[in-house]
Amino acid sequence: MASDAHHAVEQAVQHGAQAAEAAGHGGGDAIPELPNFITALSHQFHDAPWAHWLHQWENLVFAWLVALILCTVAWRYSRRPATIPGRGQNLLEMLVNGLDQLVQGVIGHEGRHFTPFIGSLFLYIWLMNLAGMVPGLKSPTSNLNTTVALAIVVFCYVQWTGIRRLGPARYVSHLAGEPTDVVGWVLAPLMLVLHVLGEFIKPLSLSLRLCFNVFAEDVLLAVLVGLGIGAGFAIGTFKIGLPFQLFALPLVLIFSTVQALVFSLLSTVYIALMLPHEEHH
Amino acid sequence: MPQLDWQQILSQAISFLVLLAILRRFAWKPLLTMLDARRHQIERDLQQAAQGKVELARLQEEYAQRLAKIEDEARSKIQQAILEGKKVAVEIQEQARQLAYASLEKSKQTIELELAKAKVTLRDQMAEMTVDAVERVLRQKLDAKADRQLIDSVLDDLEREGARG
């Protein structure tokens, strides 16, 4: 009975991995990917340039997807936004001012400038998150190189409102530990060099907690399908999965928003960081 | 996982760079102002709202203190009134009472007057009846002057035994 057992529950996780690895990427990679539409369009048409292409930057076209699903939901109810709002632009105004409290709560009143940008930020992060729990849909969060973009923009955004807000001498005094005795300005070359990796080290641990986490996030479901098909298989006359998926994708949806407000907030802080202290002080 | 592709990187850069623009200029932009213009409404509404108020209860307080004024003007008019009235009645009452004891005396004198008269003829009258009763008695005719002094000197002091007694 419990040989049974053992070998039902080997076998589903033969079967789920298998399953995972046929309809994922298929290049003998041993982490589980739970498969979507431009990997199957690629595994059909594996010989169509075009498919190639859309393998390869499959990413990049489902970030589109998401900005498009974005922008659509914007025009939709921002077009023309009433006085009384209706569900949707109820809805839309309920991010819109949390996001903004969130900056003017990390900022102050000042913060109002940046809440485009980090409420876009975190709209679409958070999006791209989830859209690893649509079926045929992928995380493009989950790869590095979306991550690390946003990271990198971050990055700029922040040495930029520096410079325009601090004036380039002060910028380049404030990453030298903003010298006022002669103790600061022995230690300023030290705090420059410092601060710099600083600044550096913010967006590679913006990019990569993002990224593994949602990578994280994605392998567990793929893992938890990929038992489901098995055991289904095992069990089952049916030849039919087991939603296993189903009691993690609550979990997910909390990480996925909590990566988002992560990420976000962060960088509404290394914007804080960045501003002259009598503003957000 | 895959490595660092740069041309990717750039792609997700310049996509989200994209998509901030749109989203500031669609979304963003009529939306926080949208947010501010309805939080300043919402705003001048309880103003309002809170300047009525007072206005209302200032309104109350006036209309109290005119509508006590117009019960004291009443009450006084009212009491004016009483004692107008009270004032004619007691002026009436004094007329009637001067019409009644004009309207007395008259009948006083008008009873006086036909008392004398009564008496007058009264006396005539017995005079004539005692004259006519002396001549059957006496079965002789008198001078008639010297009858009529007699009677009158003898009712004379009938009426002063009279008045005596």
Contents of the next structure:
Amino acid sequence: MASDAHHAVEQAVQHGAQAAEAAGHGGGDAIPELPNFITALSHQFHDAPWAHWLHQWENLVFAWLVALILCTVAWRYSRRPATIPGRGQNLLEMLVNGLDQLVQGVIGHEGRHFTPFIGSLFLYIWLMNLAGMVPGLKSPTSNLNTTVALAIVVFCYVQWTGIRRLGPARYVSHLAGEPTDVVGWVLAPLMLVLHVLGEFIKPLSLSLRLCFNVFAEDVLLAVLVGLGIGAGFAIGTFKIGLPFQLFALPLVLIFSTVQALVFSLLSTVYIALMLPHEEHH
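Return one more block: the form predicted alone, after the form predicted in complex with its partner chain shown previously.
For this one, just the chain is written down, with no partner chains and no other molecules.
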């Protein structure tokens, strides 16, 4: 069984290397992608329905895995917080404090109410972005289904916040441009349509930006791994390849963090735009 699993992993690695080589030479339509443990399982048990199901829904599986890890870590350090915190609790407190200051810097003191949502959104996206750097895992945010789902969550939360804080009547008035004169009332239907479209487009643009940036990072890593494997076999002394991808990991780490920060920051701005002006002033 161990030899079979090892053979499956080797096949998965060779498959990723071949895809990277094909993309590098323009010899095919295959998009280079690093193999993960679900890829290895699908190669080993290609006739099993459960392996086919895992491969078909691998982005959802990795998204749930990241969520489980995040919830486990949060539960571990928030269950019994120490008076003198250790390194793990210190790190989490620094993250929470930094996110709280970020949200309050955009919205104001009322922003602390939205810190749990924005903070959870940032940490979840950030960990999903970084998952592609861990051997055997994959970044779920490189798939448009994941990022569109995040955009839908932000859209629903922003609209719910607007209705709850403004009230239904003032919420509709806000979307209509809050008309106060005859010209404003005449243009109100047009402004209402434009604002509703804008409320859909804003989070959707976030999802597209996040998806394609993370996707590009994953393709870059896959191409470098493929080149490293090809160079290692060409030299003949490195059977596992040369670690070219290590040079790109710091950049991927920075870009993944920036993308999660941009998504969270703009979501905070969307919430601030929906709040009453006297509240977030």
